[in-house]
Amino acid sequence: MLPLKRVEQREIGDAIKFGISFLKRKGIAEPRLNAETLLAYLIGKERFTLYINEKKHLKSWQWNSYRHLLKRRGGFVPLQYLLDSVNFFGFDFVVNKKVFIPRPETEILIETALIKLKKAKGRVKVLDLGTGCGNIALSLAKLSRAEVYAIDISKSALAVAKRNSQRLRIREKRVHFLQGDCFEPLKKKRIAFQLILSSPPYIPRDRLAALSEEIKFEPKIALDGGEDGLDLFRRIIEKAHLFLGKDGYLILEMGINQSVAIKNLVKSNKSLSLKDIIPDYQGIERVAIIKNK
């Protein structure tokens, strides 16, 4: 009689050590954080409970699944894609390879918009251009009374945004999802927005090849800003006044060393005026506040 094949078992503590060692060899930054986060996600526990239960054995499928996740992370697949989730402004958003992963600096857009909305009277309309997973549009819908319009050229991205809207239990009448290029879906609509927000792609095309392996997993359309990184900025700034109400604001997130170019683009539109530029948490000029005259 042949002996039964022994199923390899691992204690949680040993699995963490294995994950840290593996990811460190692969050159992943913060290997401990990554290893712990993946294991906690897989077994449905909080990270801080892993060491309380470090002597408990993983089930065979858990160990195999953990090794699979480690292999993908070791191949530089972003942690957020493996978790199918990212936290933005206190809300958990579903993300996958169809959408750009929200960054902490984009939260400055939300902070700035909320300040403007507090001063607005009645229910105002807000536009999010290039909504992606919907993090900007849906955060504002949750934190204000604004009626929000969210535009994206990608049908797949809008599907993710709609999924997040349902997940956050936002009523359908609060957020309107429109597919199309920039302002194109609004051409036949008579809407005056109090705020237009956008975090457009702003990486110059010749720098895309030099991006980290992780960022290269994200949609190119959400990264490629054209030859100088300003293609979408030109289009937005040129047409924004046509969709802004009186004294409405255009709030844009920009890349490193792009503030001078943005200032010049605003000057070229006599209907707009630059009011302020806000730095991010590292002191980089990141958000432009532009007013409709």
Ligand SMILES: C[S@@+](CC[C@H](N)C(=O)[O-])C[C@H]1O[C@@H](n2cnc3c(N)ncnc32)[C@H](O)[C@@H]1O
Contents of the next structure:
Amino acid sequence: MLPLKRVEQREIGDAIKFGISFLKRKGIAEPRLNAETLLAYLIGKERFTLYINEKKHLKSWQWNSYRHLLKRRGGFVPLQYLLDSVNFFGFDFVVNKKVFIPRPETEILIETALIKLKKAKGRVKVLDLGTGCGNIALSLAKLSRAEVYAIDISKSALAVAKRNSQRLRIREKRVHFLQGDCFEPLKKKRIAFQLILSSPPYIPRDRLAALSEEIKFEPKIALDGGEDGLDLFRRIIEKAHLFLGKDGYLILEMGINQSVAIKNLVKSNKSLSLKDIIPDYQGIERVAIIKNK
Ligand SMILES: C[S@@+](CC[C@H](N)C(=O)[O-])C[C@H]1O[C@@H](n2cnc3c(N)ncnc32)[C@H](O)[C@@H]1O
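Structure of the form predicted in complex with the named molecule (previous: the form predicted on its own):
Full assembly next; the chain just shown is listed first.
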């Protein structure tokens, strides 16, 4: 531990050094980024301003809260849960341990959906299956004229998604939140969607135990894809045509090494055809674009 001055004299520069050394010892990757981000969050300033202010003193509550956050981060609690938010497609979404933390690769779904929606005529309907904090559904509500439906099996995830909808000032009529298993909440509704998007849980069950310490803080229901990771894909691909309009698309995010299995599932379905597979920023086949025949 670094030699530290009395609590009320703690300088920002010293606090950063303290945080880096603490997180390094705990085995946290990118200790500087983590320490600086937590400190900047606590003092309500942008990270880049810390160094201009490195001689400024922290208030004692800020120092205490910072140490508390460092301790939790050192216990591998994901940074996004400590900050209560994540940026996705330029929007800030509230997240907590009841929801999966949106990943950058999921932004490909939004880019793909926006291209398809540009070509669509009139007010179309879009479904986000497994909405989590609502990042897909709400980004599309903000960036298109589509009427959006957001389903999740988790009541507490939907509560977070609704909160995000209010924070983003989306009119209530634009997004319908439905709780239930897969397409079940739509059973009694006769809706033909132009797009169905989903980033379902896709980790094979026997790999859950080997996930990083951070990922283990995320809800199991958002990760566990069944024995081979494909449970929800099977169910979505089997029933999607019943909920897609003519020329509608199913857009799915997949896990590593799942594209062959997904291609085969689509091939054996008479109502659907595979149009494209899009790689993510690391070149991993990540998003399948599937058309209703
Ligand atoms: C990997 S997370 C994706 C969350 C969010 N869409 C995103 O892109 O970050 C999967 C989501 O699917 C939900 N889910 C899991 N099984 C489901 C089911 N059978 N029916 C509906 N939603 C389900 C989980 O609660 C979780 O919110």
